[in-house]
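What follows is one chain in structure tokens, specifically the form predicted on its own.
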Amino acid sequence: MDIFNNANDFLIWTRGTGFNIAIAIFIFGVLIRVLEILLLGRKADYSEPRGTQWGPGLKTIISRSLVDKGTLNRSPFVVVVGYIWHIGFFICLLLFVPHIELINASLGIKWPGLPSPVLDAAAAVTMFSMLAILWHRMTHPVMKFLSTYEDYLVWLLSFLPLLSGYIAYHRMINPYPMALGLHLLTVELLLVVFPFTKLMHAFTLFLARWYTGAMMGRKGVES
């Protein structure tokens, strides 16, 4: 009974105080990083523009988000498995009904989710693909040499919410409040480190791609 009560207290903390702290750090960190980029500004370009910026900028966001044939031929494993785990992660994050209900309770918006068996399969495939990516990083000579402590930390903090969510969904840990609390805790750890690691590229990559395309568009050349 004491264990169950402690598990309940732990779950209450992760659903309340812990979650609020993580969200606050996440929002503050993201805003600071984005403002840091925007406030750096750019040197004034006094040359006569030879084209527009918005159209080429948007085009570059799209074109750089697609895989070119050369990259696919050089690194098919990294490209294919990378797409699988990114897509799978966002499916699990945004299309699992309990997650949608949490977003609805926080922001007042919701959308249709996928059936639980589909999400269960997506989580398994995503975890397997992430393990494959880790194996490749640790065994490929170039990838191993280039990898840093931060790369492995980012991988771990991205993997743990999937694993803990899978464990909680299948009730592999008893009592259940402990399993759910652990899942929430891993999510909160991810939120806390997100703005201060390479995970921030989820926000900045589109800004960087637009900027590249816009500058090339102003010069009248393809990015």
Partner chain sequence: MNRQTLLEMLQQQGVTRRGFLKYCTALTSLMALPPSMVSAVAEALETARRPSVIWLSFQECTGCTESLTRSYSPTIEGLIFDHISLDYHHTLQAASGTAAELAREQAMHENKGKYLVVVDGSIPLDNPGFSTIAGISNVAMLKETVANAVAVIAVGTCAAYGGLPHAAPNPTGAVSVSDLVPDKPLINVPGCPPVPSVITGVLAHFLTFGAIPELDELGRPKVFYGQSIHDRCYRRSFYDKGLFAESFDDEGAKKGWCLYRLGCKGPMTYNACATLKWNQETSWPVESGHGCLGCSEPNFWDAGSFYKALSIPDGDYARAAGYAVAAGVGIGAVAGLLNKNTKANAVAKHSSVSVDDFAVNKNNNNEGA
Second form
Amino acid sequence: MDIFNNANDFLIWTRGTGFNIAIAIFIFGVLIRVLEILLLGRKADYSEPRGTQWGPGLKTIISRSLVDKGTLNRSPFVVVVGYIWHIGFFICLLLFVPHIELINASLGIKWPGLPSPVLDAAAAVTMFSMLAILWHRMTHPVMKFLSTYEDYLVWLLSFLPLLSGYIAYHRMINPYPMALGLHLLTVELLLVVFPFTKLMHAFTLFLARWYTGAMMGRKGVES
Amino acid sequence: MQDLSDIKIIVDDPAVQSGNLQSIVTEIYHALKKLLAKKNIHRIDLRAMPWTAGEEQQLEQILGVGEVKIEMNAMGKSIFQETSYSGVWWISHYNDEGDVISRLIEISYLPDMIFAQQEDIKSALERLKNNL
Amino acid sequence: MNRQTLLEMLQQQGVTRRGFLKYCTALTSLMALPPSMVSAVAEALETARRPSVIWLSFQECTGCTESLTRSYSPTIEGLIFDHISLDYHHTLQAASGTAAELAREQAMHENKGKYLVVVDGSIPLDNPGFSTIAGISNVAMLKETVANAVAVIAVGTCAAYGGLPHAAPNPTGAVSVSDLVPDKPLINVPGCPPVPSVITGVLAHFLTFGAIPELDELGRPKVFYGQSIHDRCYRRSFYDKGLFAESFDDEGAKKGWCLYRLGCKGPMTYNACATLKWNQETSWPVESGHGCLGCSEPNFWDAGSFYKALSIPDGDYARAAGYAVAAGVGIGAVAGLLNKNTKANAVAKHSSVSVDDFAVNKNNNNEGA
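Could you output the structure for the form predicted together with the partner chain, given that the previous block was the form predicted on its own?
Below, the chain from earlier opens the complete complex, with every other chain and molecule after it.
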């Protein structure tokens, strides 16, 4: 790595300039994507509402996040492993003390973390289930046919922070500043591509589910 | 007060432990087994341990005081104290000023350094010869 | 007089073989070698000769020399009389001025190709006049002295990596020894200052084996810098259990919990503090309740606040985020309006279609055919 004299300089860059760039692109991108959806607006609905919007909207955000029995029966693997890796990913992201420290420093909110061995196990399970998901995508004929390069890119960029975090936690790459720097770099890559790929679903799913629920609620229909 | 080591260390929270005590006791156990079976001598440098305050004193207490204590005077004092576990020696070397310069645990029948040394016997012979 | 072996010297002082072995035991411990190496050390010392040492102090605070004088095993006197022949050290030597410089030149001349150069402090390159000794600029003195040295030891973070003088904005254009001495065996002994026994341990290693110890990728001896503070820290178990002090006087701090959240840089710092400790092995920063600053790492002054957890980005990311929000809202709004416009145009261009239209088209098509 010629542009950095040593691992420390690399870490200093990823903790400083690199993160600044990544977080700016992330916020900028997400705002554009969300605003261009919101500002599109909807035609005024002159019909008389038969029910409320907010309640059903919020309810649908929750209900559509729960397991759908029909889908579960049709493709149990995707549903179960999908849940495992999403939950595992959020455990690693939100309950590791150094991560909480970052959230506290930037947003001013904090909560208790989990002991490191628990997170270690969560990370291992998450990575394993992600590998299973990838294997499924690459072997299932329909999934394989439907997959684009973006799907593989997004998988890789979601997987790398877990892998590099695991490596950094176990200090498998020496010196440690290199390991931590690589972890930060992979997170920064994820942040940069996030708004411009299907990763945006992390934000849009709430809009979509709320809208479905709210629309149905207005019509007085169960969603 | 003469020295920093004169300040008594009081451990008021025994919960703060590095976990090194247990691993050293285990190391001693296995070394003692080897001494008995194969006469292997083993030494542990106590200086290289990340102790918490008072942990070393705890180890001293665990090992206890045995039957033999040897004092040597060579470039300062040295104490070879057998612990309550036969074959396990607690060794402290001091310099001329009385500072501890090294602390070891040796697992052996008798610490090597106690034996008269070839070189010293030779020079003793020389000196004796002059007295004949 | 430098040519005597250490064993011969000790024998002259009436030291017995037992005394010599005891000396070797302490020295082995000092060099952080396992006790099983004592006989190898004794063997090496039987033929080892005291090397001539020239100590150069450049842009430094004398903290490294102060640290060295706190070494008690061996003591600084013991080190100077038994281990090495310290021929030049402008803070410690009695001579000054011309006599001092003469001593340096003499040592260089008499021990050509065999003497050891120890450097503390960084070297300013912007203007050589920023730091001079006897009218000689630091860079000139370093190059001249190092030319015929057998090896160089950079003591302290300034000499090893530039240290405080090199920190942004680096007003003197300070560089490290390794920047100027690329072709000599070089040992970096960083720390601000280094642990006293690490300095003496490295010197003892060179004296004993006549060679430089195994180094890591930053030129540090692995025996002392091979493991991170975090790995050797007695508070490590609290990190693993998720028990952290959150302020310097809370319950966790009093119970001796992990200092990660208070900015401890132990995980990224490679040094021997956790085992060798300070002040005659009394304590060390973490044991005294303060996190590690990372002082043995390059550019630690520029690595952000000492009190910010390692996982927290160090840049002005709030500002970056602020600009991003402004730009995102602005451009997002424009994009939204453009989208709305596109949608309106699309709606406007729609013409109503009726069943008749299809019928007409059908007829037309038939006619055409």
